[in-house]
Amino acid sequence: MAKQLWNKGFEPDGSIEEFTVGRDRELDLRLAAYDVQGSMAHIRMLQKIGLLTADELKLLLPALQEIADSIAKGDFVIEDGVEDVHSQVEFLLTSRLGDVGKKIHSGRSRNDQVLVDLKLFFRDELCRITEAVKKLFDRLIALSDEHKDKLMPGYTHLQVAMPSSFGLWFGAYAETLTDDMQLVTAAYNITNRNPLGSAAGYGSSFPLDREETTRLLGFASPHYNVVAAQMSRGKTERAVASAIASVASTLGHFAMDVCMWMCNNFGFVSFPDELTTGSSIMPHKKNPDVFEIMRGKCNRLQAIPNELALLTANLPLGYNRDLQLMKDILFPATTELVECLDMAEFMLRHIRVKDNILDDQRYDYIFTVEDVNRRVLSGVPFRDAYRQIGEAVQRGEYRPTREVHHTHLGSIGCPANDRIVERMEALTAPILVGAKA
């Protein structure tokens, strides 16, 4: 016999249940700990307002803690015939405590119950993403400092353009991650609000203390308007998806750079043999498969905001079952992004950077701008200096000085990594400190 919290004495057709439940039982296992956490806060509040007695609370809290312990051990399952995690937790309580277990749903709906589960889940996932971003950021900054004086070609239109440096290359991606963290922070702030007490989206006639559950669950504030709380389903997920896509964009771009710089035609970076893969027919091959897979995964992650936008674009006000499908999209995405970030950091521990690249004659023309600027500094008008160097190039007479003097803020000689670090610390600290609290 199927067990649903909404059971009214009849059973739905089996095919209907299978189609509507979908992968919820599997995905809801990731929400189980948060469902128990939300229930603990809810019943504490119910006891405070008189809907539970102190003795009932003393029975419920240890029983919920036992369920939490089973979840932590990996023993918790959503049984066959049980619709979702909310049903499983409540049925476990009822089977152990009888009628007392049936009281925990007073003043809430599955709508605000799943909302609070998701808010708690995404808050933790955004913390995990922040930690992984910060770890990769620290690695990039360390590499930027280590290789700040090693020159490499800079490109525009994939044509040799001007001198750059490995310090600038690594540091550029570090600073770009700080821009991504702006979106992660915004998603975290949108997520970090309490929907509990909004019930089915229109509140309750019980005198619920929503400030109390906000405090107990560590949210920054409630969703004040109960309809707005319900409307946050979809809005929260789209904010998280945008943050994921932004980080993935940076990481995918970096992966493409590495694939290109590893190519024999460039040869700027390399990795130990055991971190590359080979060919079944060409014995010389050392393929950048890790970064190719990373690039592909990050490109796929960047499609998620569009997928969620289409899923939620034309939904009417209030809860609609379509929203359930967002879990299929976002739950795997948070894990995949963290895995990509962790793998990038691992690979960068072993990266090898080529020295003296610009000594090669193929890069002679990369110094033309330096020589134009040198003439301008000596008093030659810019357009005259530009024409003089350009004509020397056309005649095949140009010989570079191979000297680079960049001193302004953010340049080869002054990458401003200390300021970039300060920016990242300011963005990540509120999330990471809040997670520990």
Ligand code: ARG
Given for the second form:
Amino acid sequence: MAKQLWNKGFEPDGSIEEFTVGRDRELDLRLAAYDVQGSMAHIRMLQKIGLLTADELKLLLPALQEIADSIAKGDFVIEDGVEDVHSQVEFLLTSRLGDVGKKIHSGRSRNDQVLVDLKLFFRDELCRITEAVKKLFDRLIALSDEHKDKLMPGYTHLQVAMPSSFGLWFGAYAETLTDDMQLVTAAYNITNRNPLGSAAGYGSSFPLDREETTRLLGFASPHYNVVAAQMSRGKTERAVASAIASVASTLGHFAMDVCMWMCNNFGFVSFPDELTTGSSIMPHKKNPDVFEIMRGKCNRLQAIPNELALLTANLPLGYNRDLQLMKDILFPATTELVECLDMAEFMLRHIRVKDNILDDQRYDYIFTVEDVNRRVLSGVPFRDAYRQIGEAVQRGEYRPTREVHHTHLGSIGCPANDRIVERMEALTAPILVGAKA
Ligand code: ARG
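Which structure goes with the form predicted in complex with ligand ARG, now that we have seen the form predicted alone?
Now the full complex is given, and it begins with the chain already shown.
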């Protein structure tokens, strides 16, 4: 039996179907629960505007709920010959309820169905990302507080530069995550608008109540203009991808730091043996593979905005099937980012930090600026003090005082973690509270 929703009495060539359906049967499973949710809101609205009777709604809602239950149990599949999740749900309804099942498609198209599914899906994914970011953030802040006074070298040009601290290092990544959260928030707000009712992309002659479906699906507002709603396919994905890439750039950078600090020549941080990996030839190795894979994955995630930009560049207005391919790129990405964030948090629960690093002579010059500043505070002009210390270094006579006394906002002594925490709470709370509502 022909199973395409658009079947008009001829069978499309099998190879055409395979080529156009692509990975949809597998990827759409992640949209299934949202597809049913969207259909439930749509038919409630159809009943409200008189396109379905109360009795029809009474048949349809429990049948949709049954499908939702099978999805939750993991029993739902998209059968061979069925193009996508939207078709599968409609076929199940029609085979269970007959003609009533066919009525749910009034006033909508798969174009706005997939849009609404994606908006609901990304909204939840952004929430998962927010939770994972927040968990890692909390861990970083705790480590920053715990190791507030432990000094480490700061580098510029990868040359020993000035004193830094583990408090600053951990805290720096925590604060950078708050910047990333600005992009996550923007992506969330762009996502959180209801496209349902835009149908194929140009609306419908039925008197659809779009405010009603907006309310039922918990969107912040409708995506008003139907053409703009359809245009948001692609735009939404790119916003989500930018948010992912932003978080990934922070995490990838952090992973690189850890790889370097784990290097035997630095040895600033270490992990219990069971969290390291080995070599098949060198018996002594304890490798940082976790952070290398994390770095690689995060670098790859940063390519996604470019991939999506190229995929969607200069598409004509309205729906085009190219848009389907964004799912292949973005669906694995949200999962991968959350896995990386969770893994980073897990590893950091076990990180060991080296004490008294700066006592080593190789870091003596790290104190030159402290010593210049000390002279300045006792009345020597900065340039003179700079020259005096510089010449002592040149003559090999510089001996550091090893005293570090930083007091200004955001410095070694006072990383302002409480303010950074406030900033993060303000950004994450609306998303996490929205998720629970
Ligand atoms: N699988 C399609 C997608 O993801 C669903 C929408 C199909 N619409 C269409 N007009 N062929 O874009």
